[in-house]
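For reference, the chain that follows is the form predicted alone, supplied as structure tokens.
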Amino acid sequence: MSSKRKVNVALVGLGKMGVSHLAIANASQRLEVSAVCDSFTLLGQMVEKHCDIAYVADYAEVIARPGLEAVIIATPTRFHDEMVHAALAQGLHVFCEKPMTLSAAVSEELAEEAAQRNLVCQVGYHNRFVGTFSEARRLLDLGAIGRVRHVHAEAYGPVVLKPAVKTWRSQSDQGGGCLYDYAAHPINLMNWYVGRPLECIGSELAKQYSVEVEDAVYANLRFGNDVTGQVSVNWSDETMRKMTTRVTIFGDGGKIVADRQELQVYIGATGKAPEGYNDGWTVRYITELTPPIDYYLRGEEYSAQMEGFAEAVAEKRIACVNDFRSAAETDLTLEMIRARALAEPPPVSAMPTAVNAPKSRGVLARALGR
């Protein structure tokens, strides 16, 4: 970044991810958090008192603050549609937590609106900022393993190991469940590597401890150029210490296996070994693939995505990692998987137009507790 000019930003939603984003943004050399917004008045007042950041209870008021350039939205998914739309109408750049919305058509509508307004809009799929996963994308762009044939996206972890208290995360109509809450991450990587699927051939949403949502997702997908894909995600796997994501990519000329810790690359006879890689196996570790960040919390990728957003805003660089259109691709994939599992008519592979996009306005007041 050529300049350290700070971007004036407000944060909306002080839940788990909101507090995490607040800590990172408040410590960043690229962002100036001028206000927070949440329906929980006591929490907002505590932030105001101890962090010297203005607390504004009303969302419409906070996004209308003079000098505000951007907003970070970290509310439950069902509120993203209206909040993002209102921020775009205000001319604000937007960082929105994933998934973008509960409708691919609405997500595409918002992506089109952001493009028309020339605004930087990013969704919080932080794995694209993990060095191993981004290096896998670079190798694919270089043709290192030749023509891609198959992608296997996995995630397993001990998130739900007993019946839990009912929250928005345990309700599918609010964006809860393993599919939207966890499978979205490896699926987003799959989209990054091979694009939007043409169809979901088969899928299962399995319950183990949850009542209203699934605890595991298994799906088979078909992409363009005869590429196939498999999704295997289970957030009720007690054999894992924490949630772990892995993507394996098979090509005519080799194979790439990437997770949070290391990148394993096999270059075969018809592959092309880039500089720094050998024929046969090469293993690279996250420590050598991670650029420096301003502030560490939870993982470098969380700070890197926020810094990337701030840089894009400061430089007026509309094309950014995890833009709204790429997030809409993932929303479409999630819809395909759910529709197949529930034996519903699947959405078409082509992105729907804004004209046909369903609306979900009118929930903003409920998002802020009114």
Given for the second form:
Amino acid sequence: MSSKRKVNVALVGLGKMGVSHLAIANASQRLEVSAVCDSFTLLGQMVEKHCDIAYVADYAEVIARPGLEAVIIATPTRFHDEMVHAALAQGLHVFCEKPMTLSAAVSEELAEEAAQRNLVCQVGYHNRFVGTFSEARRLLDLGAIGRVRHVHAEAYGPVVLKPAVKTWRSQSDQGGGCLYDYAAHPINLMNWYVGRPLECIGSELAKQYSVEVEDAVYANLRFGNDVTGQVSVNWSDETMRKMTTRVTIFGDGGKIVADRQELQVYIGATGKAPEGYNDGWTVRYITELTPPIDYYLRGEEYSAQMEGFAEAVAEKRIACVNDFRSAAETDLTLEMIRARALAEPPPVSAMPTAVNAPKSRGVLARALGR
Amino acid sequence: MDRIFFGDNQFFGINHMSEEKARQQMMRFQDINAIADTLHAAYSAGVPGFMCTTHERMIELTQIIRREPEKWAGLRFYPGMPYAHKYANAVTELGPFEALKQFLPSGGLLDAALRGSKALITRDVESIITLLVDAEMKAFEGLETPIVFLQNVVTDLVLGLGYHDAFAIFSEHVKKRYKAEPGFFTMNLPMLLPALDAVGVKNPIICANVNKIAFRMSGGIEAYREATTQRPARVIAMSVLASGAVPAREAIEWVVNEPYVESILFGASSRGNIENTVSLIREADAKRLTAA
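Switching from the form predicted alone: structure of the form predicted together with its partner chain?
Now the full complex is given, and it begins with the chain already shown.
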């Protein structure tokens, strides 16, 4: 592998994801991280001193460095739009953290621009590189569970468990909140499996602890071909040790339940069991569905997506997993859900009068002791 | 070094295969006494070495153990730090500055550094590392801790970033301050050994996945064999059963025959499983010795 040419890349944004990407890219045999960029000078200088990677404070300057071929953008979402645009104008391939931008129209424009310039552009929806989730996609492509009827996408985790200190993640106009920061992951998987929705029929962006953003997302979606979808995401769920994402796909010929560890597949009477699957239930685990990697940090999928990007750049292969167009679909879905939640509710007069619950239990209930 | 260590993953519902099983374990170990009983089962089965994170529940456990020293005579702790979720959540919630301040003693040098002094870049990174280690070690004061481990998230992050001097800083501090040996959890043994060697950490104690199906063995089994042939290391094998993907007997027979494996770390939730695993290891060891 070491004989392969290394792609010259710079990394922008030294937050949690940025530092993680930096370690992965720096350890990669296919990437050469030549510079980092962040507004936080002290952190940049620490990287320069201890990791021996040049620090450049100014973004315009870093993307203009001679020999640079690609840039990894891991800044808060509100900066993605301008930074991606500038990088494309420089002729750079782009790996951008999710979500892509705060506007589906802008994301679509950037996807168009990337295509015209023939540049590899990928967004960090790492779940598509998790063995169980990608196997689910393969099974759908094979028609294993027949016609798909419904997709249920869930994610729960303990992110906000008390009123939070103000950072960009707690402000919705900066891409914070459970919808853009958290629900984007299961929704992106949903898009991968059944495409972009036609409409959002109903949605609730519920607050629990946060002041400016939602802590939970509950939404119903309608896709083409009469497929329906349901999103249930809550980042204030302290019963979870860490983020837990699960997608359930109901088809005429079976069912697929996938999470990060486990893939449960039911092939029914009208389904087609591919090789390695039984009629009825088959359970496969991440231990057998994970392709080997050279460097591991927090999950194989983070390395796999970065290797995928490096490979696509080296081969100038524009069609990659998580290309800009696919990420723009997710941005559109997020926008639909938000728009529906913010839509004016029908006037009270148009609502049926609520039926009051009986105050005392009925005679029968009392007699039965219930 | 002990031949067998007992681990704590099961107490936190960490299961790399099934989220349902993980949840059941979490419910089962809701009661700290259930944790203590399971640990005692391992201790009674002849495994007095407990490798644990610095999670607050483990701190609670140390307090229970301190109350009955005779019941736990000879029990040794092998703490692994930091408990990374604690820091990661704080960084997300508070930002890097505030998070660091929350975990470190206030006043003096650090406040000055955080106000933007350039000193943070050089000498004070060392101070921060050692202060964080001390904060994590507080709960183990007076307990026997022969090895102090760096958790894999941190080891592997530092490795990827290329800040290898940090390994030497950690090692020196653990040796000097705690008279203990430094240990490193990693998912990247073949990449880590040369990095440790380069900063003078020789014949290191490494705890890494070693299993027949190469699950989370970055680079693959051959790379592990080659790396340990080139640079000696004392390897503790973990995830030997690959979360249950390999049957226990087969998994253990395979791992004891990997020449670089010195010890085995395992976790289990019931007395039966603990005793079974320990006897499988003893049997496999005996078989290997007879063959040799």
